[in-house]
Amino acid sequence: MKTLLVGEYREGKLLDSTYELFGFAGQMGAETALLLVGSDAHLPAYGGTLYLADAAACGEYRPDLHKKLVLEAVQKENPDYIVFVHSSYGWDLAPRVAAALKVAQISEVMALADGGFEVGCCNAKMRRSVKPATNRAVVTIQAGAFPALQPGGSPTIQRLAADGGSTVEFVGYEAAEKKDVDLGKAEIIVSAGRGIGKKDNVSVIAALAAAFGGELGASRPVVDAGWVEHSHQVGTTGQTVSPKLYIACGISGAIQHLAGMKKSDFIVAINKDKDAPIGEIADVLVVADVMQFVPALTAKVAK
């Protein structure tokens, strides 16, 4: 089995998410080749074949030109799977490539399962296993779902160049709105979920976070309800975090939330439902009423 991995390059640098593609290929046991629109100044630590196009000539993102580059590499490599990260780059370019090749596309893969792929469904509250109905397929992988794997070595470079003009002009990047709190730098995060019951109870969770010297986090339903500001949201539509300690209070564990915090060193989940999905990744699952257990824990920590 062979994969063509399409890496990402932004503002002159290789993105670390590119190495998650190797983690995905490694779990599949697949051979790899890598395509990158970048520069010789920032090459990946990878000892295989690298199809390299010059970002200065092709733009860091011009979809019609980048599609031609991917198709040229596909013709040379004849891969079984063409794999992107499920990012703004990947989710825009992948369907263009799939349509051109007339093959299946599977979006935001979270895991491998029974010879197929696990993807979210029912607003990411459930998972289903799918398999492509074509011999070749285009796949995007959920950010953070697969471990970053740095193969090491120096690549064997094959140069690519896209002929012709482009109907799309790449203007640049717009900086994201500055966050009130940067959870990505926090060593301890205590997050509130819908299971805390009501907005007034957020202060109870915030008190536990303060007792630990950590930051307050929140799940999407809590933010959508207006209980907590969006800057505290953890998950694929919020911040991706990897603290030393993550305490989830009343959070059932929707796929989008788990993707944003499952790289935490140690996870404690407090939930009255012993079968809550978050229990599958938690190091410790406390089966208890959140609003009874958390104040008691805060009192102990504060001593």
Ligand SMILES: Cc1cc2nc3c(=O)[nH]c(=O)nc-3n(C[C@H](O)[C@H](O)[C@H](O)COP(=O)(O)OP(=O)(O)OC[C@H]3O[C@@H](n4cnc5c(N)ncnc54)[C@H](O)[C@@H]3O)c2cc1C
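Positions refer to the first chain, counted from 1. By rigid core we mean the largest C-alpha set that fits within 1.5 Å across both forms. Since we're looking at a predicted model, the values are computed, not measured. First, how it differs from the form predicted together with this ligand.
- Residue 227: CA moves 2 Å or more between these two forms after rigid-core fitting.
- When the rigid core is held fixed, the Cα atom of residue 153 travels less than 2 angstroms between these two forms.
- Fitting the two forms on the rigid core leaves the C-alpha of residue 70 displaced by under 2 angstroms between these two forms.
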Given for the second form:
Amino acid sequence: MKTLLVGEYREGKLLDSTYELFGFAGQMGAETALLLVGSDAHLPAYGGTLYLADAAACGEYRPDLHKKLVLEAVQKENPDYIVFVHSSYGWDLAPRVAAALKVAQISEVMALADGGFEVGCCNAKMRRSVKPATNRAVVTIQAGAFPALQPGGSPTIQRLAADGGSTVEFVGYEAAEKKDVDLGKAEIIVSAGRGIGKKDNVSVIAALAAAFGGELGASRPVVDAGWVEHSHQVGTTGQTVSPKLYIACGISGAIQHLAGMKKSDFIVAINKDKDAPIGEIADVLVVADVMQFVPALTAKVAK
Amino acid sequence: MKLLVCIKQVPDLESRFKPDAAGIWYNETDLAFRMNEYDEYAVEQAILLREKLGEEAELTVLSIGPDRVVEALKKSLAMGCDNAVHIQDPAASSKDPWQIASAIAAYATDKGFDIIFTGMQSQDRGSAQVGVIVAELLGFACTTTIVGFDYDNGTVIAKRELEGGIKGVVRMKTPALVTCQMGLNIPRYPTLPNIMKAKKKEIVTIPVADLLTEAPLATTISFHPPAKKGGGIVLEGDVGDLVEKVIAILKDKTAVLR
Ligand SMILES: Cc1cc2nc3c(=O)[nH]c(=O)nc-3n(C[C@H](O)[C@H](O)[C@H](O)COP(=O)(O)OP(=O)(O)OC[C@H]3O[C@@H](n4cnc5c(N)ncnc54)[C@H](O)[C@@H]3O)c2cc1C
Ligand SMILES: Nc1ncnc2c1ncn2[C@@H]1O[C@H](COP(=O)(O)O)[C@@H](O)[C@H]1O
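Since we've got the form predicted alone here, give me the form predicted together with this ligand too.
What follows is the entire complex, opening with the chain shown before.
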């Protein structure tokens, strides 16, 4: 079995997530070849075949060009699987490749399953096992689901010409917003999720955070709705935190939220849904209405 | 200008999910359905553009699914879409993203749409594929995960969300498709007068068989709950007792309470 792994570069640097592709290929027991739109200056520690297109000539991500390069490497390598990380790069590029080849795409694979791949569904509450019905398939792997593996060695390079237009023109990057709260240093974080119901209830969660002498955190929908400042958002598009105690109030536990807080020492979740996926990583899941439980807990802690 | 927005109806995700008889998807009995959250951002953005363009524009909303999806189409009409297309498919849940995208593309191919809006992913299936495949099949320029959108004179400028709060700005000529992410806008609630007005708007019904000839490219083997990993404690009962228990656990297991 053969995999073509498509790694990721941004602004001249190889992203670490690229090594998770080798973790996946390792579990599959598959041979590998790697494709990068990258540069000779930052080559991966990998002793196999590397299809390399020059990022300086390509510019930052241009989907049509990247698709063309992947298809060229597929022609040469004839892989069974073409593998991406399920990131803003992977979920954008993978379906273009799958559609061009007219093969199955299996998105955001979390694990290998008997005869197929395991993926999450229903907001991570449930799982599906899926297998391709085509001889070749495109796979995107969930960030963090497979171990990062550095194969070591230096690659045998096959160069791909970086020419070709793109219907999507890259204009530029916009830097992340400045953070006025550094949740990374907080020892206790009490976070508000959509389950708090309305903006007015943020103060109830903030009061518990204050009683503990901790900081207020939030899930993304609470931030997007304008209930809490973005600087308090925890998750892949917010901050990564690892406090001694993390209390999740009315947060379901989507992968993008978990990615930002699962390294916390001790996690308490308050949720009225016993099956909420946050229960999979919480040390304590309190099945209750947050608006009843939190004020009662605050009163006790404040004493 | 002709605009299209594609929406999916999904179950309320706070429900309990049980496998269906075939064991490959959820059983729909007792589930309440509503519009996929990401598609609400798509509908809102399409309406904002429709309003900016004025009379020259027409906005169609499309959904593939059983008859229940008409509710989501009606909501979109009440929010401000001009007309709706229901691609009727009682077995839509067993179609893979390739088939759903093929049916949408078959519908759109001779309609001359300038911009298509979709959600970045559906909350139940979550493949994040349908929009991009539609664009590939139609030969549209395409950008995913947008949190900013602007249109002027044949050009779309969109802001893509990347990891760690960084954004990438891209420019595309129409025809173009964008997949919409949370935070793009705040979807409006339909007002009562608009709900009344929407009752006069047209909903065209097309059987899926008229549009779809493609076989699936992927097969679902099973639908099941996650294997329980955690040694976590689950506490239920009276709120007063719960508070006592949590305080005791925090004193025992952490150094944050003395
Ligand atoms: C590319 C991408 C990046 C993302 N980045 C992030 C990120 O950085 N951070 C982030 O948080 N999310 C992020 N998300 C969104 C993420 O997928 C989820 O949509 C989000 O985390 C859900 O937030 P929530 O748990 O507050 O809301 P929901 O998923 O709506 O969950 C609400 C929970 O509250 C419970 N509840 C409801 N009422 C009550 C009550 N009265 N008492 C107790 N419990 C109650 C419900 O049972 C439910 O479990 C991202 C998504 C994408 C696609
Ligand atoms: N049955 C459907 N009918 C109409 N649009 C759909 C359907 N399924 C998916 N879509 C669109 O495609 C997007 C991505 O869905 P998915 O590939 O399932 O994650 C959704 O946000 C919708 O905009």
